[in-house]
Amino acid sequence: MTSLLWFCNDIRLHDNEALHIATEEAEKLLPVYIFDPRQFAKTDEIGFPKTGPFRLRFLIDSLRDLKSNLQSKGSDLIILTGKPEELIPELCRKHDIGLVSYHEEATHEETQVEDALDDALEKIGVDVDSAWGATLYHLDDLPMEVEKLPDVFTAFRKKAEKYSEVRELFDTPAKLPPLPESHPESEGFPDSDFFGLEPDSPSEHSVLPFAGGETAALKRLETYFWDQDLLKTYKETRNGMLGADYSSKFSAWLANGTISPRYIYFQVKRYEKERKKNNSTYWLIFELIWRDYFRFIALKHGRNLFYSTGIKGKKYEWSTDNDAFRKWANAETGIPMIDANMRELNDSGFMSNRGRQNVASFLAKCLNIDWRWGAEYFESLLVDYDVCSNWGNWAYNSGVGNDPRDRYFNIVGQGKRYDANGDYIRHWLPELKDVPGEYIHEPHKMSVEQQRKAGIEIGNDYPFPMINLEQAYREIEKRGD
């Protein structure tokens, strides 16, 4: 038998179910990716790249790093361009394959796709063996149906972890099956045109290079767990925003599935056994939970999560101001914590997860702007970019999400309690590098001499509608985290 293994975000080789359903009986394989041009167009509601620069040269090498480990293997990858609904029922026609399968997705664009696939090859007799493997826990352990999931995150938590189990790994294998005799010619991948854009490397200034495969991502975690042993630290630094080690950064090789959450999940309970056990090795699995509580919302609630409402379906009048808007992305506010934040996300496509925080705070909060033209844009540029935990946090972030506090955050207490000498300002805004440190994060409040000394000069001209720069940090100062 031939079997067609759809690679969509599972970019890796070890433990993949769908490789191992794919090759259990196949004499064939022929293992395909596709480029899907709906996953390249514009945003719906401000019309940026679903696909930025950041992510795109990210997929591209990870693409290259798989074709070169599936080649090691006796295999090959087949690049092709189109809609897979119809590409790959036709490629079964064509090739006499008798099994297709693939890991499933969460939300509803994904779905769709994966539906309409599956009705497609009933049609003409095709099996379809799909898996379910993004998650740490998988969706048939939980100890809840997903329709009576919580919606506060403690009560989910606490539950799978008492009542689920991690499944374990599926091994790498050794040898695949070659490529049928006939099999389609590989096209490559698209030119700028299909993108719409160039792929681009982060700055010299960002915290790493981001090299996209699963051999860079098993290399991160060699050098962050067993090389540099930082792991044993890891909850007293993950707040950290300047430098590559203050967090594992796993995060863009989760996203594009080049690294298994089981298998950190696994490695860390290896550290536990030889190096460490503490609070520090709990916490990352702790927000591996996270990441599958995202997920598992994203199944729950469908399409309400990309709703102005939120999963809540709680009702504000968002303001749709697109200056204001506008200032916020091009790292403008004035504001030396948003702007430094911005900064990182416009040239490295990354940001660290209280900058995160802060900068959906400010532009749902205190900006009051539609929070999903902020989720759109962390779409379009981040390298990370996941579509269950960016959505999840954006509408947990802005008050329609899982939060039950509704909380805000004080953009100035926050910069001054993460980065208290302004050392991740200073590398981001080099043109505040003379402003003294008691000022950093208040530099409105320097007299004209002072701000004259230090080469920069504050006007009133600030998003917030009919306020002035001084009133914006008293809007601040009155938020509570």
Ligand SMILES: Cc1cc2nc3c(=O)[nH]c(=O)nc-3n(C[C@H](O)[C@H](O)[C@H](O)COP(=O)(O)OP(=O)(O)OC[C@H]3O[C@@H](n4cnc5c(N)ncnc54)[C@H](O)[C@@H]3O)c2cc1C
Given for the second form:
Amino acid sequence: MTSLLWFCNDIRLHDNEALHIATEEAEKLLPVYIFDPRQFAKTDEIGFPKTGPFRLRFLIDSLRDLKSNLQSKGSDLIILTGKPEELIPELCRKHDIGLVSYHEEATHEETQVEDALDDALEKIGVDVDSAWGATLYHLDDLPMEVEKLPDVFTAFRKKAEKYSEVRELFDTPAKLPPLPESHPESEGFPDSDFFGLEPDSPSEHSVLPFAGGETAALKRLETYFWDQDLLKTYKETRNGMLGADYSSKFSAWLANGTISPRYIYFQVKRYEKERKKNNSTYWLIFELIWRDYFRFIALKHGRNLFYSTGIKGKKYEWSTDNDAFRKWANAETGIPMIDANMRELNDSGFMSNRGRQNVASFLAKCLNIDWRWGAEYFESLLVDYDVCSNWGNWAYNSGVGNDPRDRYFNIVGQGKRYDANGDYIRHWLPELKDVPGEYIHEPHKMSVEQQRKAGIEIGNDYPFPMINLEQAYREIEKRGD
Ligand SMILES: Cc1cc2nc3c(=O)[nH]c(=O)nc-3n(C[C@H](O)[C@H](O)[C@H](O)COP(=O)(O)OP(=O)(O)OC[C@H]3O[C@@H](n4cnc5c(N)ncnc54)[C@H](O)[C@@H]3O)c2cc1C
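Based on the form predicted alone presented above, generate the structure block for the form predicted together with this ligand.
Every component of the complex follows; first up is the chain already shown.
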């Protein structure tokens, strides 16, 4: 029998259940990756490319690595372009394929494609066996129906930790069945006309160069856990913003499935046995449970997650001030904590969790701009964009998601707390290099003479043309906790 394995957001050979299913009884295997034009179209609200240059480059690297890993095991990767629900049934007919296997997604657009594919395959009598593989806890092992998932994280986590177990890993196969004699030619990567842009690498200031692929993912874990022993202090450092070491940076590899969350989990368990078990080792797992939670929440709430009213169905008067939005997006608000983070995003495709919370809160709660614009902007630029984590976190920070307390961030206070000396601000906004530490988060408080000495000028065309800066600061002071 010949099986077709459809790779999607599971671009790896380790702990890959779909691969396991496809090879269990197959003599021939056809591994396929499909560039779906819908994933390279424009976002709905603000018309940005859904897949921006950093993630595109990361994806291409990841597929190159997958192809080479498949080849080293006697197989190969066939890269095609089109709609999976049309292409795959056609391949099955042409190449006498008996079984199709893939990993399931959780969100509306993706599950629609899967449903259409399953229907088309059923019509032509081809078996489909799909797997759930993107989370730490398997969907079927949750201690509640997904419809009954608590809307508060802690309630979910406590139950999951008590009643669910993380499943064992699927082995990485030593050898794979060969391609069938009759198979399509790989079309290779589409050109920049198809993508609407050129792939790009993060700037040299980035926390990491973010090399795509399973090989780089496993290496990053090796470095972070075993070579540099950074896991043991993760809880103390995780709120940092500057450099490679303050957090794991696993997110980009997790997002396209070049690393499995279960693999990370069992490496943490090994680390706890061989090196140290403490709050930090637990906390990395705790964060992976957050990631799970947003995926299950997306499954529970379906399309509501993408409406302005969010999963809470809450109506706010959202502003559509395009000018203010552009200033936020272009790192031109005049508020260093916001602009440094947005410049990092624009130049590298990454931003720390601390930064993401602050810029999201500022956009939705100080500027009152439709939070979905921010979510789409992140979607376009993030190297680690994950539909559930992104939209779930944006909704959470905008008062329409899972935050029971609907909090605001005091942006200036956060800057002083998490970047006390202003090193992060100066890293991304070198034009502020001569601003003294005491003013780095509030340059508007400097006298004209102090501004002159620091080589900046507030209020005119200082490096950042202002969104009424004074008003923005007043908002922050009024609202901040
Ligand atoms: C507005 C906003 C948008 C976000 N968009 C995304 C996104 O598109 N993709 C994405 O992976 N994460 C997103 N996050 C979550 C989080 O910011 C990133 O996962 C984290 O910064 C990635 O860095 P890291 O891998 O070093 O994290 P670490 O601190 O090392 O955490 C380990 C892993 O835990 C998971 N994790 C940590 N925090 C969160 C969280 N708040 N929500 C969900 N999972 C979490 C991630 O998979 C992460 O890789 C977003 C957060 C906010 C506030």
